[in-house]
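The chain below stands alone and is given as structure tokens, in the form predicted alone.
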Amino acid sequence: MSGIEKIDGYKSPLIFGDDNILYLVDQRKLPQNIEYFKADTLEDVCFAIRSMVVRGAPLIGITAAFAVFLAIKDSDESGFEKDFYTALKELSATRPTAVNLFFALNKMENLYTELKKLNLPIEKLKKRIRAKAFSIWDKQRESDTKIGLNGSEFLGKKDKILTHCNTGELATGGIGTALGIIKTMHKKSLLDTVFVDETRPYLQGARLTAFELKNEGIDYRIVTDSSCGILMRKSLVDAVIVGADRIASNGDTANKIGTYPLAVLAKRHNIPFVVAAPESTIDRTIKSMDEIRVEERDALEVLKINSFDIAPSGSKALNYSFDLTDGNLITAIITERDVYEYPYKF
């Protein structure tokens, strides 16, 4: 691997200059270390992905699309084909629950599909194609200012926020999603203090969401992720916000590991339970969530925090790295295009 590289400062989850080389903030040291991970082939980005140097549906898909460009850079014409479609194949099998990666990999086929028929000289070949990385980029900024808006025009001052995992910045580029209405709400004097649950087994709330809160000057508490229940029997949580990382035609979704309980205990306290998410983690080709595909990760991240065994030598671990929630329980579903509401026909 390329590793780390030191850039003083935290920039942007992702840098991608002219030198052609991909930086990734590694969200594994934060957030007491801010340091970039230093990506210049495909095989790097795969490793990123799949450890979790970068993570988040949005910024794992936009992430993809830049390494399929890092795999054609260097390509001449008998193997330009061959080495597209091998950073295809190699990069819709690191993460597979999270449609945004597919979403940006069928974006990056299309436009090679496209520009084939027109005989373009290789070198311009490879410019689109590193075009079409940054706007995929440019439209998910865009789209996570819409949802912002949208959100906070649906939820208006429920001014106490639960918010779970994290889906801010470092999960999309931009200023997030479930984040970037908490955000946006923060901005227009509508919030008053947002509930972090640590999210276990890889904390990236307490971690990362803290870590992005911190920065905007948001008023935050972090709790146990067992500590939801109680916060809602004692009317402390106005509105539940979180991300999707797949969403059905019928409103099932699939998020981060701790999301079902929280729709449950919403449903059951009489609380708002939003789902904030770009149209393309709306996957219209599958009918519920028995057709996602959970995925499962090493029973390691659930016995060792870091490097520090928190289990009895020998333990085992089942580390479910997602779960579903039923579109029923699902108050609305909020894109940058619309404010869905229950019952759900995408």
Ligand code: MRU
The other form holds:
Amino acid sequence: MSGIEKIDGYKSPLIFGDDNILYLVDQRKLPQNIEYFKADTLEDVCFAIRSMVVRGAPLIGITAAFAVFLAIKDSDESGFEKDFYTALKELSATRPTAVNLFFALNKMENLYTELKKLNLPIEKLKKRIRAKAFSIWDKQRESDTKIGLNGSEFLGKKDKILTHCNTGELATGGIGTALGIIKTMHKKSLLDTVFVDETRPYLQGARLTAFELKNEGIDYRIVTDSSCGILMRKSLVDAVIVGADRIASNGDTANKIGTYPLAVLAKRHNIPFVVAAPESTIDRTIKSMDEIRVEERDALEVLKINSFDIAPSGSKALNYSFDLTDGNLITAIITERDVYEYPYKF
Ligand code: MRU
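Starting from the form predicted alone, produce the coordinates for the form predicted in complex with the named molecule.
Below: every chain and molecule of the assembly, starting with the one above.
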């Protein structure tokens, strides 16, 4: 049964235990309420991804991997394959831009293809699929830690960092990517303060990044998305660090709406503009941004804040959830494996 579960305090963005139920911290409600969304069917998880109960490119992928297991956990021999492929199909249709979703589903499919050759008893097959979801999560945690180290080494001391959206634990299940670098820099005393773009319309910055920075004891100021110009002009930004949802072979990057203007302004002001992401965010099958589908979300996300109308009734809105930044505006792309600089050769 799906629904809301009260768990005392914040534990982790995702909990999956012996009861084989997926608990997702309901990110729509943070930071005011810490509630866990209980998902034990494929449909529950598809709803959670579409409605942003859970979000952030890597965490969407990890969640989808657990959803594949939920979809087959009660299947018998005759229904297993159909249930497995239905899960892949339905999960693929939830959110189009972040490649990590497709990366995780491919990993699950490749595993199943291999396991089929072994003719394992069905319970063993299910166990291996369950274990794979955990291993995708573990690998992401390891990547985050390495990205944090690579990024902090590359940037060195930068007193004032500007970041956009939420790229922390709530987006990856580890320490985060861009936010992982920020946390690592803080631990090494390499930064003083973080400017957090509020990130309209879903407010991932004001609600989620601020929640994580506060928990970590890192000094921060929330700024409106349109503040970046004045901050840079006043020399208040030493580096910009953002995450990514999909990176093309030439370094063109899809990320939360508002990233591209930051990159243009950073170039104008000669400020390092760094993208942090796991290798799984690099989509080597595409050449450039021309092949990236940008998700358009419901106009109501723009027209309302927390179900409160902010525009005249009947207003229309256009809500692109992501934008596209040219690779040549990006100073470096930092992954767990390398620090890539323009011109990109991944
Ligand atoms: O719509 P969201 O909240 O899923 O978008 C999140 C972002 O754009 C993040 O910057 C990106 O997924 C990287 S998360 C490590």
